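Listed next as structure tokens is one chain, alone, in the form predicted alone.
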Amino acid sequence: MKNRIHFNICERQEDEKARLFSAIELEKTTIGYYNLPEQDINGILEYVKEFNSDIENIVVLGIGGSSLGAKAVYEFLKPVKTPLRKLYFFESTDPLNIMDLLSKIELEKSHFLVISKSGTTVETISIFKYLYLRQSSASNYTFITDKESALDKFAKDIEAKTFYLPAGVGGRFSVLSVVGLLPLALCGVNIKELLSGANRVKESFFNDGYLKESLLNKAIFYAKYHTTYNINCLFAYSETLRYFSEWYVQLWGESLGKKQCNSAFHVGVTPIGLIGPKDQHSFLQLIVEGTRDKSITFIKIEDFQNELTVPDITLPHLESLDMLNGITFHDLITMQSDSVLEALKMQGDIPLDEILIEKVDEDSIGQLIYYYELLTSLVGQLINVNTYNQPGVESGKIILKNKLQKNKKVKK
């Protein structure tokens, strides 16, 4: 993984980045998902070796981080790795999606995780009521929540299998603990290359190696000018990170956007995901000559292993686009990402980086997904919010959850 950067870096002195790595070397100690990467993964393994060989869908009962995480990964790997079994995922009270998706699966044929931290999601819960009229058996189900949770206590009453969530683990934190790890591991994904390469990232940055510098310059930018750049866009090019760009929007936005801690400010950077070339006819026009309040991202894939070309013939009234005759449509997707950063350079006033993952393949996911984790991490320190709790979330599900106990009452 590399990353180029193509803004001006801001001018600090070196004992102001040597404090914030010494921040995030403090809460490292008390924030689970800094160790995930060299976490003991052998019980999500045994439980895979031993597990029901009839079954073809994996389906995740959960919501936002309880979800995105291990579906991004999915997704980025699905068009070149044949999945060993299908994996869906239940995340909306949407009545028409709930039966859009029952009408794709099996029952029979089909395992349920059901994930949540706190054990008493509104969402996951009552997807779970209705599935469980339907299939009552606890071997359909696996749990995965916190020790002694609401969730939990049932679990064990049905004598379900359950897995805990580990301490210090906030939900768009989890991708990489065993909520991520466990229906990726049963859909075939190989997670020991996933969490090697979220620990090359890891190892590079608290021991000196390449991405430190870049990963500490990156956030303090971020951090210097999160009044004047708050928009950060991030331009994916290649529609493997469709899910993954969700999955960053709901990191940066519900870790970022805060009262800063001891003050009554308001602060964040607002998250975009584009998808590449689709989105380079639209929202391209709003960063080129809109307000100048967008800093981009741009995620390059080097090598998509894959030598699909045009084929080299001549269209009647087309002759002039002849020049895509016998490209391969890897070389094709790289030139059009390389010309939109080319012409976002001339702008001069637009703040720009590249980030270049290898291939399409576990490690280099793992990396790009732990690179965000700590950038999100970085910046949070500096612009002095807690990363990692989500007040303004909590205050929808109170009231929601005394809207619910209201109408429980009217309906008595």
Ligand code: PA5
Given for the second form:
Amino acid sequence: MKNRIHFNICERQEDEKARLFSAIELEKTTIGYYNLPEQDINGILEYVKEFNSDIENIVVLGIGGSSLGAKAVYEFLKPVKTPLRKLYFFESTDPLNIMDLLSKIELEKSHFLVISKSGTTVETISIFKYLYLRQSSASNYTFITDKESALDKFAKDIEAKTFYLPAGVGGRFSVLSVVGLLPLALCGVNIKELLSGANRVKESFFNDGYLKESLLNKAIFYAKYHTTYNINCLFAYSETLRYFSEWYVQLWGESLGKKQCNSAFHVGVTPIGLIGPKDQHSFLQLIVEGTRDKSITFIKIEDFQNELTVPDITLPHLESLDMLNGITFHDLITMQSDSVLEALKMQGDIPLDEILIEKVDEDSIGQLIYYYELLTSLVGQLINVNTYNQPGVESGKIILKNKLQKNKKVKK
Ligand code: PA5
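Switching conditions: you have the form predicted alone, so give me the form predicted together with the ligand.
Expanding to the full complex; the earlier chain stays at the top.
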């Protein structure tokens, strides 16, 4: 993975970088996700090895940090790697979505992973109740939750298999824990490679490697100019990254949109996930000519490992497009992103950078995930927020639970 930065870095920020690096080293001693790349995954691998070979579908019941990471990795790899089993996600209380998903899976050939760190998330538990009534054998379920959560106690009562989140790992930072690894491994994803990609970025950052400077410089830039460039667009040139974008929006938004620690100020950099070339035909106009409030990160795949080519044919009236003849789609999409980047560079006042990932495989997505987790932690330090809580989300959940209580009393 490479990161090319196309905005001016202030040269007199060595002290700032050193302070930031020390703060992250300190944080690493208490925040669990930093050490996930080196975790022991033997328990997961054993479980996968013994898993019932008649099961064709793995069904995740979870939302937010309990589903988006696995979905990002699964959808990234799907076009190049036929999954061992299909992975489905019940994430929404939208009844049409629930019915639609149910119509796609045969319950007898499905295994359900109920994933909730807190164990009491309304979306997850309401869907679980619905499914449990139809499929109530404990052997059809595996639970992933915090030790001693209400869900853990329920799972113990029915004697179902349970995995626990490692200490200090928050929901949106949990994709490289059992939360993401178990569903992915059950579908044939090479989780060792995934972790080894993540570890490469970790090593590079913490041991003076190739990504340390760019990560520190980028974080300082985003933090320093967060009131000017208050929108961060991730412009990924591959459909495979659509769900990675969703994961990034959650990670960035829920971690960085906060009231500052010991302060009255509300801060945050709004994340936007764009996919090229589609969004060249929509959002790009706003970037080129709109308010100068956005920084843009292009993500490009260096080698699609695919030779699909535009045929060498001339069509009547469309002769002017014969310049497309014989070009591979790989080269075409790369030229498209390069052209947009060049056009934006010409504007001269839009902060730009490029992330190049080698190819579509586990190692690459592992790198990208860890890179964004680190970047989020770095920016969080600098804009002085608690990156790992989500009080804004919690208050809505409490109000909902009160409403549900009242609703139940009225019905009685
Ligand atoms: O990052 C977070 O903490 C949240 O997005 C949670 O993952 C989400 O709310 C789901 O919570 P839980 O895993 O407790 O069901």
